[in-house]
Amino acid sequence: MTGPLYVLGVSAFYHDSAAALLRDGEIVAAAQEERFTRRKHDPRFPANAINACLETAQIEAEELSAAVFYESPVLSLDRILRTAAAGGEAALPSVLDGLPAWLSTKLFFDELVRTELGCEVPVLFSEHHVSHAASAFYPSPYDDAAILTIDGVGEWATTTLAEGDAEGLRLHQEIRFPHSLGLLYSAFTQYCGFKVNSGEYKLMGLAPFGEPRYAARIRDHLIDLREDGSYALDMDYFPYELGQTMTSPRFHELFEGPPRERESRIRRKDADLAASVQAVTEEAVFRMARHLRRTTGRSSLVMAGGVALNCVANGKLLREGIFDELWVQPAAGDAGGALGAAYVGAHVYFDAPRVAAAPGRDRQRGSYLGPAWSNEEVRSFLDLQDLPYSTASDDERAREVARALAEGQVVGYMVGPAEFGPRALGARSILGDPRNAETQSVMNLKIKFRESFRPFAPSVLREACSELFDLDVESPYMMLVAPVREELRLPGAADASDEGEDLIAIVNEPRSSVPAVTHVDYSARIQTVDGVEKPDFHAVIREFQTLTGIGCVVNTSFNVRGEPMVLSPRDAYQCFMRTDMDLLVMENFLLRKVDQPKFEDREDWQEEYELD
């Protein structure tokens, strides 16, 4: 083969559709549909994010190696055959409304592809969790580690412990449909009122707000639990084999009552349901872990996954001390099975070395893989759409913003290349003052238009980060929860588990002299930034640290409920307009809603505004 290898990968037809490009090993970008085309966990196949990676790379389809898919349409079509085929005709509804869509994409996605393309590329296929294990491997820091994915379920299998080194990935165990641990969490985000392949991150902001009276009834009803991590479910209570519900009514009279109502009034035993599968789940989690480190002998951990997401049980995993190390890949769900497709087809079919990681970094580059603006399109569009803005140089703009930031103001910023994965890092974030005990509320109400107990993450300077918390070690994706420091916590603050049934009255109690990223429990879910991957966002945090003296900043993500992450600059002045924020950033230019002209949502943007 000549020129460089091009591998693109691609994850698709359940949720989180994505692509991901390698030129010999190293990513070059990645990206998820649904941000381009404003439909959140966008199943479709992703040729938009597909032309957007070969757009950064500048090739044509043509020049591609070879396409990968993220796991065998041939191995997930005989799990749901031979389930169906057990569960008799109470499965034929679920497997007559799903097959159709088999039949015309995933069993001839190469022939898709291809059509897609226009050209003849050779078309891949990887396992699901071959392909998980290879996006937490091999982007990471490490030489060497054990892996540990665990998910829903990809063709058979929901959980598998391997390990990977010089010579390539090996799987030691798996555990396979319908015991799952992920189903396990879904079947409880369900019952608990929330949308699964969604709503798992609200139960587990919840949970800290109850107790996990349930643990031991779930531990001795639903799963069997071994000292290896290794389990089982007892299906009587899971009829989810059959497509239609996560929950049966024996669950339902397990835990004395149906499942809440979807928006309804939060209750005090969903806060205690949702805190006692978390801690199941944790010590699942840990057992796992311990049995990996016996049986490989790594000193670290890589992890990815759907449960790899829930960055509560990745922060006592961390804390626990079974791994020395740990790295969780920053899009653990099947938007990052897209980039393990790549890395598989890279380093398996095409056996490419893998690229050096520069030292104390791994190889996700932040994990900024998706499309940027340059200010020239930024001003093409403000200036075709008639929009007042002012423009700054790059230190200006961090000093803009961090004093709106320190005067109470809420700021849209959008800067460089979009992220990839499910948490905003800093360059398509909505940024506030961690100092104000009401901004977690306001900017939940008034900005997200969420469920008001969910906590809010800081991002913090990697340099300061000890100062506040109790975390030694770098989390620049989000992945790791960890306690505010003893010292800045407010005495007298109240026990959630003392607040009866209105769990909203404590939402606002300062607990710390960063309430606003203060969880019920006093923890934070935490970004470390430094200045080498995002330069601009640590410049903002540097300059409200210097007029506050806090190096952190509160830092969600730039969207309203129910929608995708925005990514151009449409999205962006619309979620703005359309939302309480005070300024928006994007790239040098910036806009300030007192200078907006009326606003209503439009369907007459002038979609062209390439440059002349």
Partner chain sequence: MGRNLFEHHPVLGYRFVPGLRARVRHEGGGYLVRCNHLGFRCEHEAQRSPPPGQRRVLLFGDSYTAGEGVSNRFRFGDLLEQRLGALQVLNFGLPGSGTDQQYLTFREYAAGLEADVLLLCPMVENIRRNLDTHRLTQGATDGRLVLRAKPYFELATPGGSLQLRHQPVPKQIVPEEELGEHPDVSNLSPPGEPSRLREGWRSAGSRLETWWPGVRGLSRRLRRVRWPLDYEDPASPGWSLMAAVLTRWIAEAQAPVLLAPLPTSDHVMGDLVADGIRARFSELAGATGARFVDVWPALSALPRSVRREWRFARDDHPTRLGHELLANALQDALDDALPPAPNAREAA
The other form holds:
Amino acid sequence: MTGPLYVLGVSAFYHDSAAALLRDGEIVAAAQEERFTRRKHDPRFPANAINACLETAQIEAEELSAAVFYESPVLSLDRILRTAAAGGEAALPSVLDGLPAWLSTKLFFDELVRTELGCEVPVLFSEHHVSHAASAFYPSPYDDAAILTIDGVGEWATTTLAEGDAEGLRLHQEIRFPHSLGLLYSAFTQYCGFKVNSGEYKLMGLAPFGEPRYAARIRDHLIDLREDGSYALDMDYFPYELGQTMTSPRFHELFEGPPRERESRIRRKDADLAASVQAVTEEAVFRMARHLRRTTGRSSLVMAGGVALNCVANGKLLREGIFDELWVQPAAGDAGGALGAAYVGAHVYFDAPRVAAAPGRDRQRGSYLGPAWSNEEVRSFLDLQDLPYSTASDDERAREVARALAEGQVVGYMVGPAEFGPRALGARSILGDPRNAETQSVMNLKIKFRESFRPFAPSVLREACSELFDLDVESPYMMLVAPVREELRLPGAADASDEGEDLIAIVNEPRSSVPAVTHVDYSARIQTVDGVEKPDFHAVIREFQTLTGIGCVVNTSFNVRGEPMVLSPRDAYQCFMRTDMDLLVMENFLLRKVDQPKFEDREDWQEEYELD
Amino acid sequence: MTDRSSREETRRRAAIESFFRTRVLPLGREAAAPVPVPGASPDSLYHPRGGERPSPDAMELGFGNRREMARTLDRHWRGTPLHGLGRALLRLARRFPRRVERSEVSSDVYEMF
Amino acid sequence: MGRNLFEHHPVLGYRFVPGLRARVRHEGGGYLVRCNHLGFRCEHEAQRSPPPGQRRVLLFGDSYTAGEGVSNRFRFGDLLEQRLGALQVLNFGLPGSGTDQQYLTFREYAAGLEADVLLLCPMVENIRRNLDTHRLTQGATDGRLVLRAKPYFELATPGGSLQLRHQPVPKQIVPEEELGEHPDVSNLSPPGEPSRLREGWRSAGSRLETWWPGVRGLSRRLRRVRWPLDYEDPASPGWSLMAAVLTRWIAEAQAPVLLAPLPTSDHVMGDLVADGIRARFSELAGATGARFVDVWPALSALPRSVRREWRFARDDHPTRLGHELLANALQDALDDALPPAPNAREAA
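With the form predicted alone already on screen, would you show the form predicted in complex with the partner chain?
What follows is the whole complex; the chain from before opens it.
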């Protein structure tokens, strides 16, 4: 072979379609289709994401050695047809609903790739959980590791235990559909009135407001959880095999009532259910981890799959000390499957050697793998519309942003390549002052237009992390939750579980000297920021520390509720003008809200995005 | 939707229903489980994969065109009650226009079909 | 939605975003767009002098020259550079432009550059764009059709002096929904509203073409259709204006000029007669001292099966093969016009 080995990975057709590109086993680019199409969790063939990957690499499609799809259509069809056969007549609605997409699109991935790229790229297929396992292992900092992947469902596997080393991946055990820890969590997500596939994160955020009063009931009735972490669900409670709904009347009977209506008031019971399923999930994950440690003897664990986005469980898993080290793929959901598929192509199919990681670093490059916009592109966008702006050098920008934050302003921050994965990591972020007790509810209600109970995350200087939080490892991807240090907690803050039904009162009660990022249980979902992967963001927080003494800022994704994270200057400006942000930073351009002309917008713009 | 596309839609639904009743439903519950994997422990609910390594050969599915797809599926199902469904499925696919993609994922049920 | 490829320019109307690195999705499989810091799709930054030991061609035209549909390195300008050696081709192609904007590009960015040859490649249809005061364009970020102002020249009297209008070019755009009410719409090409009879004829032709591919071309060949008609009459307003712009341009050029009008795909296929076009450019070259490079003979000598691959199925821009064929047709003339390559000089 002449020239570099380029392998394209693609995930599509279920949720969060994405593409990722490797060059000689190293990540060049990765992007999610939703960021381009502005449709949250867009499941369609990721033509724009593929284009973005080739654009970043500046290569022709003919230079691709292969395109690898993240799952096997043969095994998926096997599951679907067998499940339909077993379901009998009751399966007909789900067959009528689901089969057309297979017959018109899903079977024809090969053809879609050739049509999109206009050439004969070899098309390969990887198993869904092998893709997840590869996405967890290959970009991790470890030479060898145990691998745990847990999600809703791939082909048959819903949980896979594996290991990776210099020889590649080895698969040990799996749990098969319909038994699924991910689907158990999704079932409670739907029952508590949130959307499946996006509301799981809310359920996790709601859990600290409740008590695990129903955990025993879940263990007794819903899941047979063995000592080694293997499990089976009682499918009488879960009719999702037939594709119509997640929970059965029997489930509703067990939990004494119908599902909560979406957008209705959140009840104490919902918080307790959230706490309960969270507790059971953690217990299952810990057992699997212990089993993996015992059977593989590895000291490091890597994780992927949608359940690995449960940063509360991840943080506790780390503190349990079952493994010495933990690394979680930041795009743990299906989007990350594209990256994993590309790795499987590079290392399994083409037998490319694994690239050595820099000492103490992983190979995910901070997950800043998406497209970037140059200063010239930002300027041309602003000039075309005669929008008032000022320019700033990198240093001036950091000082300006820090000053605005210290004055209590909210800043939209778009600098560098966009993040790959669901978390904003300082490339497409809204930033705020963590010292302000009202920041959380103001940012939730006036900027994000979302539920007031949802916590915000701190982005903290790596070097200042242990001053604020009980965390002494890196968490660059916001995949770990850790407690605020004891001495920073405010005395007398009420125990959420003793409060009545009013969650807003609980949210607004300051709990530490960084109240905006301290959740009700004194926890925080932490991003540690260093000067290597993201020097511009590090400089902002360092300047904020100089001004305030606190080396951390509030960081939430740059979007409104239901909207995918902004990607381009146009997206960023629109979101800035639609919300109560004060300052917008796009590369080296600064825009102040007070200077901006009236923004012409549709009155019903919020309906553009379906609530998540 | 025009009358014509509505009629086509109805015909396609009827074709799927017929496929379901004639080819899938008769398989019954015994088709539900894939080929049993030996070696599962009574104390454990894990399906063993025996430390297998992902195989490069398995990545080449042969899904380039309808004929290849049918052959690949039926090879996978050889010796199982599902054998022959590959060809039937791809015959059914002829009735469907290419690239009708849903742009949204369900908010009520995990997309698993 | 992709990134915006163009930005407003007060003289030219627009240009590529300087320094752009983009990939555009396309029916041909997508193509890479790489721009220099002047805002043109060119692999080279334009220094005053060419690099030591290199000859230099300044290349002008519209999207055919800029290479819509293909990556930079597959365009005829880049192919000529690769083939002739010791040559730097500075590509100043501006998609969607008329000869007026191409001339303004020369004046604004290239007049002060050292060059061995100016290669002017107006696409024959550009003659219509010179008459336009606005152009319909599609926004890259939202896909909406909008009317944008462009610079244009007016001839005070036939044979009189050129008056440049729309300077600076207004930024204001007219959205698609308001096009019908806009006073400038009448200046859009093709001018005027087509008659119902003509519209009906076109629509019937389109339907027939889907049943019998190639029938439209056959009909045109049998009827010996000529287009654009502006070339048929040396005194037509379209040709008068184009000739005036080119005459001024050639007069201002500090290097020999090759005038190489590019055919539409219908001309390449022989479906449209180009006698008028070739005659006008030949006359103009004779009158101005430029050299007319006639690409028609080379292209029409190719088998129809090859010429059919000249353009994309839907987009009528040249494919990679189309650019190769154009490079073939231009190569000898350019080689003749250029001084010998330095190593060849040394060998001599």
